[in-house]
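The chain below stands alone, shown as C-alpha cells; this is the form predicted alone.
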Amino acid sequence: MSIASEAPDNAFFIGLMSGTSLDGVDGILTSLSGKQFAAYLPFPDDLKQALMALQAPGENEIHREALAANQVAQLYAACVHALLQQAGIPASAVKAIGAHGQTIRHLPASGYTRQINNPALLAELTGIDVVADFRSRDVAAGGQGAPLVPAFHQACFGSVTETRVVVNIGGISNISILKADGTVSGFDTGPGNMLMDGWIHQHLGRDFDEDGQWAATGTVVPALLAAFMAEPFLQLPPPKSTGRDLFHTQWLANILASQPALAPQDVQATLTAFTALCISDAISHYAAETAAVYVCGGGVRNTQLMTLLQQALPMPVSSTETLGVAPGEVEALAFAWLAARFCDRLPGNLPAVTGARGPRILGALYPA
C-alpha cells in the first residue's frame, strides 16, 4: 500500500518497529507510488538480555539504558542501510524515518511511557531525518499513548461496506475495530506472545513455540485458565493499554504458585488459550457485528493460536495477507505512516482509542 502525504510522489518513508516480543527490528521502506521493501534484523543475544533486564528496576539503570539505546539505534541504522541497498536508492530519497524505539516501561497512569532509542545517533548514522517518541504527546494529553496503530489500520484496512477487526498479536495483543461508518475504536486486550515465549524459553530454551506445536501437545487446564482470566486489567473498560509492567514472568509465577503441580506443556496450552480468549472475548463484547477478523504480528504464525481464535469466533479469521499486507510488515508500515503524518503536521492519534483530550501531532524531529 502507499502512504497518503503531501510529500512528492517519489518520496520514500521508512518505518522501524521493535516490539514487546523483543525478537528484533522490522523495517519497511515505502513510497507514495506504492513501491515497498522490507527487512528484518534479529536482536543479538546481549541486546535482548539488556532490554529484558531493563523491564524491571535495577542497578545503574540510566547507564545501562543509554548503552542499550545506542545499540538499538545502531541496529535500526543497519536495518535502514539494508533497506536502501535493497531498493537501490540513496538516503537523500527518504523524507523521514519513523522509529518507534523499544518499550521498557509503559505506565501512562503515572504520566509516562518509555521507548528507548537514540534518534540523534540514528540520524547521524543514516543521514536521514528521524521522527521518534510517538507516544509521549498522547500521554501528555491525558491518553494511554497506545495503541497507536488503529488510525493506520483504518487508513489501510477500513471498509465502507462492513465492520472489520484487525488484531495485532505481538508481545501484547491489541484490536482495532473499524466500523463501516468510519468510526474507530481499539485497545490492548492482554498478553499476546510474551507469556508463551517466556514459558517455552524457561522449559525448552526456545525463543517461541513454533506453530504452537508444544502447546498442541498439552491440555488446557480450566482452573488455571480461570485464574488467568481473573486478572483485573481484563475487566477494565477501554481506553486501556498494558505491557510487561503487568504481564511478566512473576505474574505467571504468582498464579502458578496457587495451583497444583502442572505439566509444563499443559501450562503452555493454557497460556495459548488465554491469549486467544482475551482477544475473542474483546471482539465478542465490543465488535460482535464484525464481518471478518484480520490478524497481523508474530502471533499469526502460531497455528494453534489461530485455530483457537477461529474456534472461539463466529466470523472468519485470517491474516492481513488477505488484504494485501504481510502480517509481519503492518506495524513497521504504521510507523512510516506516522512519520508521514508528522511531516505533514497532521494528528496521528485517535482520542476515542487512547483517551487523549484531542487529536495530537505525534513525534519529535531529529534532523539529519
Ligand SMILES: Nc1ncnc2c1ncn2[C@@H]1O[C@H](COP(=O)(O)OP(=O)(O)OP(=O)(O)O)[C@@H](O)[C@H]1O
The other form holds:
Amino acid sequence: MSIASEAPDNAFFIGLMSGTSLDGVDGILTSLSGKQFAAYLPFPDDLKQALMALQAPGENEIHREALAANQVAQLYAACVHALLQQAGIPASAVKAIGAHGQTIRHLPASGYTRQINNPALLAELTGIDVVADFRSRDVAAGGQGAPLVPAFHQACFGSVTETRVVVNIGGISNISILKADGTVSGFDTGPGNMLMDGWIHQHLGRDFDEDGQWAATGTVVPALLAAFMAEPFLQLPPPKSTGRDLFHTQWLANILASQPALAPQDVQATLTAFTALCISDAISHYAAETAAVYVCGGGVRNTQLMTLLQQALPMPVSSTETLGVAPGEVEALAFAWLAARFCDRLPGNLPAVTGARGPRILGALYPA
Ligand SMILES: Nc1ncnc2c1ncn2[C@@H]1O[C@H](COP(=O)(O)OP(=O)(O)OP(=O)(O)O)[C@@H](O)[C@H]1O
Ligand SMILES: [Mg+2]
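Show the form predicted in complex with the ligand, please, the one above being the form predicted alone.
Everything in the complex follows now, all chains and molecules, and the chain you saw is the first one.
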C-alpha cells in the first residue's frame, strides 16, 4: 500500500500507533513507491501500569502524565530508529512521522480527547517532523474525534463494484462501511479485546487469551450476554465512539455482581461472544448488503472470536491480508496516511463518520 500525497516519489512517511489495548507501539515506514517496513515494540511493564493508572482520575496526574508522555515518546523514537535501520535510510528521507499518542481520556461530550505523547521530544530524538494530536481538531469542530481510520480504509480497501466493511478489533472495535459509490460511514461498535484482556489478566495473569483458547474451553452464559448487551452505548445511533472511559474493569465487575457466581472461563467465553455480537449486530443493522467483511487489528489472531464473527454473519469474513495488507499493520499505516494528508494540508476526518461540522486538517506540526 502506498500513500497518495504530493510528496516526491522517494519521500517516506512513518505511522506510529499505540491503541487502547495498551500492548505497545506499532510502527510503519512507507513510501509513495510502495516500499514498506514494520516494527512493533511492546510497552515495558512500568509504562503499561503508568498508562493504565492514568485512565482514571488519580493523585498528581499532571506530573504522572508528563512522565508517561516522555516515556511514550522515547519508545516511539526507538520504533522510528528500528524502522530506519530496517529500511537502511537516513532520518532525512522521511517527510513526517504521524504519531497517534496514547489515549488516556476520550470524552468528546466534555469537549476533549487526550492522546499523550511528547511530540517535541520525539522530533528532538528523531530529527524528523512530527505530526501529532490528530483527534482534537475534529472534537473542536463538534465531532467525536474518532474513528479516524475510515477515510484511510476507503483509500486502501474501497471497491467501486461492491460494499465492503472493514472491522478493526483493537482494544475497542470500530467498523468502516465502504460503499461502491464512495460513501463512507463508520463508528465504534463497542469493546474489542479490552474486556477479554482484562479478565484473563485478572484470572490467569496473562496479557491476552492466545487464539481465544481459554474462551473456547468455556460456555457462553446467555443471561450474562444479555446483561452485557443491555449497555445503552450499543443502542446509540452513530456517530459514536468509546474507550476505557466506559468499558473499564468496573463496568464488567458491576454486571458480574448482578449475576450468580460463574466459572471464569465461561465469563471469558461470554465476553468473546459479546465482542463478536456487538460487531455483527452493527454490520447487520447498518451494512446488511455488504459483500464481504475484512478484519484488522490484534483481534484477528483470536481464532475463537473470528469463528463466532463468521457464524453470526452471512457474508464472508476474512482478514485484510485477503486484500494484501497485514492486519496488524493497518492502523499504523493509517497514521502515516494521516501525516501525509496533513503535509498536503488535506482533511483527514469524515464528517459523516465523526459528526464534525465539516472536513478538517488534522494534527499539529512539531518541526524537526
Ligand atoms: N495471538 C493472539 N490471540 C488472541 N489475541 C491476540 C493475539 N495477539 C494479539 N491479540 C490481541 O490484540 C491486542 C492488540 O491489538 P491491537 O494492537 O490491534 O490493539 P490496539 O493497540 O488497541 O490498537 P487500536 O487502538 O489501533 O485498534 C492484544 O491486546 C490482544 O488482545
Ligand atoms: Mg496495539
